[in-house]
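A lone chain, given as structure tokens: the form predicted alone.
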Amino acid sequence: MKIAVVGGGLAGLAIALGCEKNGHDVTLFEASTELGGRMKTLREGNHPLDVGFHVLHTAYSTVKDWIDLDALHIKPMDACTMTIAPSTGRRRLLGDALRSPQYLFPTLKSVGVFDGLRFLRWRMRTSARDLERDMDEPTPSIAEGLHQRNFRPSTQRVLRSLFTGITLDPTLSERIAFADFTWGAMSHGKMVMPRDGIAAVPHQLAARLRSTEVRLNTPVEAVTKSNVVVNGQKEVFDRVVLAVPQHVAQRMLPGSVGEHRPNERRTTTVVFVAPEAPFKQARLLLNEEWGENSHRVLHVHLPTNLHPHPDGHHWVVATLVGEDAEEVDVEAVKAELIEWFGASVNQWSLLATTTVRHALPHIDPQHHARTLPEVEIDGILLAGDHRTHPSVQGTLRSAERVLKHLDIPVPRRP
């Protein structure tokens, strides 16, 4: 068959690879100048800088099937999260004591015995074999679910900040089943960062393509079940796959999103160069007071703690989400970080500011399944995380659904 794949992100690349390996003639259309979609990495002084905060979960079954992790030269983050209350300077540690017993007592000290037991129960009910299991049943939103699980208010504040960072949704309208999924991924695997940045993941798939015709900088204007329109000209194919973000799918194929209307989830990172690292561990430092009294920085991490800069510089990455990610005042961010780390922040210089619009899709909280039912609408095949759930696992799962619909086996990694 002659197959068109519209969208050169992770889902589009996986589908193109599967179709090509099965002997089909594939053309891949990408509107931007590079492949990879939202998994994007810049080069600053020949050192990688991810656009947005990204980690890769080794517990994802699809990652194991598609990606050669060793070839990415990954390094794991610590199996814990560190929190800070900027107004007092107090820091707390929340770790996975089953994987890293040294975090047991610091975690109990941070949240208390009863919340420690609640964390343990939560972890024990996750499934390593089927991380998505809880998505098969109706669940409340994350905001409601955290309240129902009776965590103390101080612990709920930490969890609200944590899942705001994961979903990029300050309202936490995503279903609690998705929080269970991510909790299971953190419990049964590692959070890792590739040496060359998150873009190395889709680039690995792209490097495996041989016969696929890749057309970069080629916006597609319209699609039908057998046509792709570029520059006003129709090109004919046997099958057309639309593997684009949710808001683009809505524009090109209005019936494709149903009740899952795009709700722009925006994130901005402000990156500073520091002569000294404000902390040396490979951890996320989460703001317990985010959203209170003009605290806009959600979390901070240092990618150079995992993959050191060759010149010995330290990169401090502050993340903002939602309305706080619009028209960011860098000096205001720096002033806020002085509250976190003290006067040494005055020695930091701005390296870059990056913004991702439509960073994640919106899945209606009333949806109770791990995927949307339709693989095909009006003869057009659909893929992307908005067809499943907002994660790399969901993205690759959506690609596998399309391949299965075409009766094409998933190509195993070398």
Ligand SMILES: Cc1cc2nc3c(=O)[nH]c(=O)nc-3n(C[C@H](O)[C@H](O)[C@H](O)COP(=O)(O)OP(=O)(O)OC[C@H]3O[C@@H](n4cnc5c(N)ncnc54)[C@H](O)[C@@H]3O)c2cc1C
Contents of the next structure:
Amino acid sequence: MKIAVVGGGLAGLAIALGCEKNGHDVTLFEASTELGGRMKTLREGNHPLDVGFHVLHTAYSTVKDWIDLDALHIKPMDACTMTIAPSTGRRRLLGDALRSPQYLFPTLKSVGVFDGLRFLRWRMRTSARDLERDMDEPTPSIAEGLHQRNFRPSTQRVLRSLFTGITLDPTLSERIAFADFTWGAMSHGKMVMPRDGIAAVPHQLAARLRSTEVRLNTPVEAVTKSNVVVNGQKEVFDRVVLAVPQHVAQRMLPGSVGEHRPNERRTTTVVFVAPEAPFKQARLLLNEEWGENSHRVLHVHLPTNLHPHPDGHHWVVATLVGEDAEEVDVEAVKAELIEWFGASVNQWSLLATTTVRHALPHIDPQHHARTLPEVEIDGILLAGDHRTHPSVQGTLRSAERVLKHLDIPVPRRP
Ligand SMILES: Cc1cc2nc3c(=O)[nH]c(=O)nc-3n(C[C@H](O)[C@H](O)[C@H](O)COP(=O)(O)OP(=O)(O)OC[C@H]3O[C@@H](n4cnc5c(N)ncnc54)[C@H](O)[C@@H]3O)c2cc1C
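Next up, can you give the form predicted in complex with the ligand of this protein, since the form predicted alone came first?
Below is the whole assembly, all chains and molecules, this chain first.
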């Protein structure tokens, strides 16, 4: 078959690979100048800098099936999160005591025994063998679900900040089942970062393509079940797969892939070079007071604590989330971080700012991860995280659904 795949992000690449390995004639259309989509890494001074805080979870079953982790030279982040209340300077630690017993007492001190037991129960409820299990049923939103789970208000605040960072949605409208899925992924595997940045993941799939014709810089204007329109010219295919982000799919297939929402789930990072690392661990420092009193920095991490810069530079990445994240005032961010780390922040210099618009899709709480929504609409096959759930696992799962629909096996990784 002649197959067109529109979109060269992780989903499109996985589908192209599966189709070509099964003997099909694949053309991959990508609007931008490079493959990889939202898993994007810049190079600053020849060192990788991810566009947005992005980790890979080793517990994802699809990662095991598709990705050669050894070849990515991954390093794991610590199995804990530090939090800060900038107004008091108080820091707390939340760690996975089952995996790293040294985190037991600091975690109990942070959240108390009862919330410690609630965390344990939550962890025990997750299934290492089937992380997505809870997403097969409709569930309430994360905001509602966290409330129902009776955590103390101070723990709720931490969890709200944590899931705002994971879903990039301050309203926490994503399904609580998605929170359960990520909690399970954190509990049953490691959060790792590839040596060459997160883009190394889709680039690994791209490097395995042999016969696929890749057309970069080629925005597709419209699709039907057998046509792709580029520069006003129709090209004919036996099957067309649309593997573009949700907002583009909404434009191309109006009314079919959910209502359009103006809220974009934006995230911005402000990256500084610091003479000294403000903390040495490979962890997230999460703002418990995010959103209060104009606290705009949601979390800080230092990618160079994990993969050191060859020149010994320390990179401090401050992450902002929300619709106004793009309107970033670097001096205001620095002033906020002085509250966190003291006057040494004055010695930091700006390295870069990055913004992702339409960073993650909106998923209706009624949507089921594995069975709904449909794979095919008007004869067009649909893939991408908006068809399943907003994660690497969801994205690869959406690709597997399309391959299964075409009766194509998932290609074995080398
Ligand atoms: C900042 C950030 C952090 C994240 N962190 C995590 C994390 O820690 N863990 C996790 O599991 N997931 C995370 N994710 C989610 C994960 O990266 C995405 O779910 C996944 O990359 C989506 O892949 P995709 O192929 O569906 O879409 P995309 O990567 O968006 O790929 C779609 C492609 O289609 C192309 N395209 C668009 N329009 C056209 C057109 N008209 N014609 C041709 N091509 C077109 C785009 O240029 C793009 O390359 C994060 C996402 C972001 C943005």
